[in-house]
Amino acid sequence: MWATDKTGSRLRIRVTPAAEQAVRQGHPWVYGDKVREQNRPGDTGELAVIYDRSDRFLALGLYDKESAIRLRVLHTGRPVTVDEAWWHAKLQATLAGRTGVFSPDTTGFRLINGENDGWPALILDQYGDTLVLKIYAALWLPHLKTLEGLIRTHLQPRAIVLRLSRNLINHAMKAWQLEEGFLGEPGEDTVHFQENGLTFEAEVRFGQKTGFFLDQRENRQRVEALAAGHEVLNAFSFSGGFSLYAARGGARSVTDLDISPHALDSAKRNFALNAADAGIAAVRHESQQADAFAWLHDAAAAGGPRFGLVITDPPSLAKREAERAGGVEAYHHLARNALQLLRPGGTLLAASCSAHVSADEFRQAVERAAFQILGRDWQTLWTAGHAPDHPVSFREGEYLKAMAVQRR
């Protein structure tokens, strides 16, 4: 899997002093313009070694000749022999970090979180006995069979689904004759899994991301604790995860608001999956198909309706650095509209998945909205970041923010 070229020569790279320092401090990416020299051209997926200015081993990683991120780091520190045993030990160590994190009534979680777990551009999510492997860079494509073998050996899933980032789909087919879908024996396109005792469906083959948004698990639990006795609005509701927790938490009613009829239908199915819970079955569950931004703006301008709990969890509002300022303002205006729909004593849960908007920028945008709409009659109940199965080890890997603001 990690062989040298035909001459037996390992790909050797030297980088700029700034890049050398960044790698030494744990940053997992080396950009192409930071490569000062290499002993020969490299192939995508090849193992490359970085040497420092004193010709000492610095790191090793996977090379990608066509990407702006030329090398993604796998290991720093002392030299190691990268063989089959090394990869097995690496996966065992990663999986050990998930041991005991969740209760037995949770069967949906992230097993590998990309660079943050030392597996650059690779995600592995579990939904019951089905695993979803999502690849974000071409450097893994030559090694797919080896990856599959590692996963089957250590996890023994019933089915493995391969998902590719959009920019890889055509390349994977042309260069490797690879398509998204099941690796080996096929399974179900939609599977059921448990999260804190609730049952959800995950569209593992065709759904967004890997089929469900596992990263909001802890924030959904926080919503459950806030929902008792309230009318709840779940804006950008997707498949109703927050709504179902609110219903179990004793909400009087829950309204899902989403532009996608497919998402709203998925939420209805998730409620049906949990209908045996008398408390959930008793909650009035409604759906509103509309653009959530426009609906919230119009509802705020009209002076209602009023809710005891409003959740705003939009898609990323700043997908690139050039959109950062606009994203901050979008979060501000979204919070302004949502806060106007709160009853006295009500709470806004605002969330952001925009990596280019920092936690401080997001918090300040929401707090500025609170001062403008509520004056001093509000308080921040809590702020939150990443879930324990979504660890963060470098700045660019930090994307999830959430905060709860309560109207007095």
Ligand code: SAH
Second form
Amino acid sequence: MWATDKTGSRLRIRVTPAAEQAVRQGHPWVYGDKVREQNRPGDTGELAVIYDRSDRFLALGLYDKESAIRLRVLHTGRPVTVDEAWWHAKLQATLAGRTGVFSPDTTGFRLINGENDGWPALILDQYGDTLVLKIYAALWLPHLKTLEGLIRTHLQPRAIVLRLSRNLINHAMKAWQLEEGFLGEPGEDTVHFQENGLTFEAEVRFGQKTGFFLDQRENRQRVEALAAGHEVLNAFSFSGGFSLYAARGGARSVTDLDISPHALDSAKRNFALNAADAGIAAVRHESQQADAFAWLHDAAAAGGPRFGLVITDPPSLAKREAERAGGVEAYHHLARNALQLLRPGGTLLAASCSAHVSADEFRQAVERAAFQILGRDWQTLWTAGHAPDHPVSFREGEYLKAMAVQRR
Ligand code: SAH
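Got the form predicted on its own; any chance of the form predicted in complex with ligand SAH too?
Expanding to the full complex; the earlier chain stays at the top.
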């Protein structure tokens, strides 16, 4: 299946000098308008080799004839033969990078983080003995059987769920008769797993992303350390990840605020799952179903209520480059409203998952809000980026930013 086409010729491409330089430096994408020549038309999912201007092997990747990103790099450096052994070695090397990263009280983590781990447009998340394979580009669709085999060999999961990005769902059905769901033996649509000793549910089949936001794990631990004795507002709470940590950390009350009743219900179940923890059993847990932007705006305008810890972790506010400036302003306004709800000594944890907003832009947007609302009576406690199981190797792969601002 990784073989050449019927004529036996490998797809070979040459790219612009700038694209060549970018690939040499590790960038994983080649756009269609950067391809200068190719020996023949290519098929989506085909292996293609990039040769440099001196006709030397530069990289190999998977070709996508329909996408603006025409080729996604799998390998650079010395030429290799892509056969079954190569794929096994590649997966083994990726998984070795995760060994020992987490203690046994964490059973939910990202095993493969797309391009950043050398597997472009492919995510593999583990929730206990269930794996979720999420595909973001059509070039993997012809190779799902191979992927499934590799994953079973190396990880022996009880179940594997295939999830497809929204733009692939129709194409996968039409071109490959493929749909989302279990590969092989079906498992449970909702599974339980551990994160730092807390039990969470993950809706692996139908939930957002792969069922849970694993990327905030370390920021949730930071919240646990900040929560003791406080009334906590968790805006955009989803299934209550931050809330459970805050409760375990000794928060007096936790309010989940989300537009989705489904998410709020999931948070309630997560609280119930962890009722054996003294902090979680003792905390006053409330749910607010509302548009958090409007709720925070109204609460700030009304001059209350007050919290010792406010978390704002909205969905991406800049999904395209064209939305970047608007996104930065939206983070700024959100921070302004959230900061007005802080008691003296209280902390705002502001997060952004917009790849198009840089860490600097985000920090400036939040700090500008702090100056406007609190004058000089605040400090940035820390800023944070990606979790250890979400490594980043190129600019577009860097999406998560978080920072804590404390009111004096
Ligand atoms: N902090 C969460 C992840 C947040 S994901 C965690 O750690 O797991 C973003 C959440 O924002 C989703 O649950 C979504 O339902 C919610 N959301 C989206 N738009 C919203 C809005 N306008 N108001 C409130 N919640 C919203």
